[in-house]
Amino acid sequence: MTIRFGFFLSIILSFLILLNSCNTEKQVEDPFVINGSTMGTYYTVKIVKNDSLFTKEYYESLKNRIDSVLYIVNRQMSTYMEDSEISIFNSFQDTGWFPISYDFAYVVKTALDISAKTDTALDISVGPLVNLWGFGPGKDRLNKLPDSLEIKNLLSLVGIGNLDIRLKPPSIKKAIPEMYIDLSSIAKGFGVDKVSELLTDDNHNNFMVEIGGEVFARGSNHLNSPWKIGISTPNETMGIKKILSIDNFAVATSGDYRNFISIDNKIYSHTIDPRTGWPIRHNLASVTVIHSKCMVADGFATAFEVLGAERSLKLAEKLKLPVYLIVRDDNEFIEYMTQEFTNFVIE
């Protein structure tokens, strides 16, 4: 599963709705916060009162809402669980339609989409590529490289355009029998997207929804001021680089740094490049993307990892995405983003 600086980025949130908080003379009523587990990570929810909505009732059956609709985003897109719906259409050796939930269908259909709009960069076919490498469920961490010939035959089994999808009736298919999806660049960013219509159903206007550093925000903070999102910097200083704006956007954010191997001295990012099976080589340290939707959000920041810095502002200009790139320069790091994406920062 990707990692997008989810605790670091739950500190830098932390930090800076205290700074809020001790800039003003105004006492105010902190927001309600729920924290659980998902997805192999954590999950934050802060909610601003509302008093025609608030009763201790309410906000204990909210946490158990919240578990509910991620237990079953995992149950349908988790392959960590073996009798998950993803794990059930992996161990499927045929390639007629599979019937799938609603949910997953679309899920699907999203990672193709934004698959065709980046040459196929997010390819959520390259499951048994992240395995090999020591990155998929169940696996040990690799200290020496794969064997070329194995990366070869694993290969073969890669490739989006090998899989079908269809929402009415919502079914899957693929046309390779051993082929083997993984969604874990995708699904956070989903879980998000459920949790924050959940609470927009509930006639909440002001919150913030993250779940391993991908966020969603709506309305105002507790300070009646816009909910402000950190950008870290990709390394152990864990400085903020950027601080954003949000009302109403999901922000993203996928690095090279976090989740790798170093073998023989060699550090290997956790993100594989589907077109070579090996994970990527380039001084891209980090893309964070902002849209409305999470999910699109985050397989664009999966997308755009893979691609690097050139290709990637170059696409994000032409798509008129909000996206802001570092790369590595020796010691230093140099920020690339596009005109969208200034229309969100504050500092």
Second form
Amino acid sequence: MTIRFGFFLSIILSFLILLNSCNTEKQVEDPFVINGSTMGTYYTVKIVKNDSLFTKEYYESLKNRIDSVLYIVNRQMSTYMEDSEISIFNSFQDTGWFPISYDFAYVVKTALDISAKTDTALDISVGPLVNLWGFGPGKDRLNKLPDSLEIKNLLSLVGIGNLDIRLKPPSIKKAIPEMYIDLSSIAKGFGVDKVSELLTDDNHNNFMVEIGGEVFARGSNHLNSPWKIGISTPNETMGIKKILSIDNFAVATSGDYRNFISIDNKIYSHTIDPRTGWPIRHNLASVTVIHSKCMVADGFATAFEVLGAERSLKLAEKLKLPVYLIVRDDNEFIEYMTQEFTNFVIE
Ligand code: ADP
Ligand code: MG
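Return the structure block for the form predicted together with ligand ADP; the form predicted alone was the one displayed.
Let us now look at the entire complex, which starts with that chain.
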């Protein structure tokens, strides 16, 4: 009796297991969510399923394809990889043309265009100072202020006027052999654009891509309403200050509250003012920029963070950019936005 009961039980169990595995085989969640890590942070991709176009095998292969796209961006532009194109260029102590990939050249060209529009607040040649302040690759966080003479010496390497870029053939050139460039201010945004391109090329119309807070969204979510993007309160409360409705646009935010060091009870941001070599020190806690390209939104967000609230607001109005600023005023936050930004705000 015990044997027979055990026998039937095992048949029922294997039947249930079989049924269950059939179920998971058929199910692809909606939206289909892919998580991973890249560029020292995390990414999330959400895709509203379209069963008529895509098989389960297709969805299963997608994470590998996304990781490959991001890996290539890192191979080109990460200063955290010793043998990336950018690292080899940085250690290339020569002033001749240096051949690079098209994407690398395109990102540098975009950074230089944003520099020109922001009075060089965005300056990708500020890398030696980023590293001196301990925000670069392989550096321990500082516990005392760097030497002011060293800041002054390294400032002599800074200046995008000493950098030349061409797209045909893609190559880059520096006027000072020791110049060192850092694309961290714009690379996450570019990564978002590349992943979004992959999904668009695959004929997806409804998706959202996010890398470390920089986002691009297209179409609608799985509930068939527009994608909603929240902008965080710039402190540890994890609150949400604004909710945006985004379709076919990217949103990038730079802030002084997430990546900083503290020396003698003073906070020093990872955003460096290329004119002084010092971390920015003002009351602009967070800047959000909306643009069709995430790379451009990301670059402008960093530039505005350097310029401070007043200059940023004026410039954003002049450039007719959708920009939202949160300014710290004692224990309060004061918000400013351009007219163009209001079109995206739902709450
Ligand atoms: P986050 O979105 O995490 O705030 P950002 O997009 O603002 O980051 O980029 C900050 C990074 O850009 C820094 O860690 C540094 O590597 C680099 N950086 C700092 N200051 C500047 C600057 N003035 N111009 C260009 N890049 C900068
Ligand atoms: Mg940026």
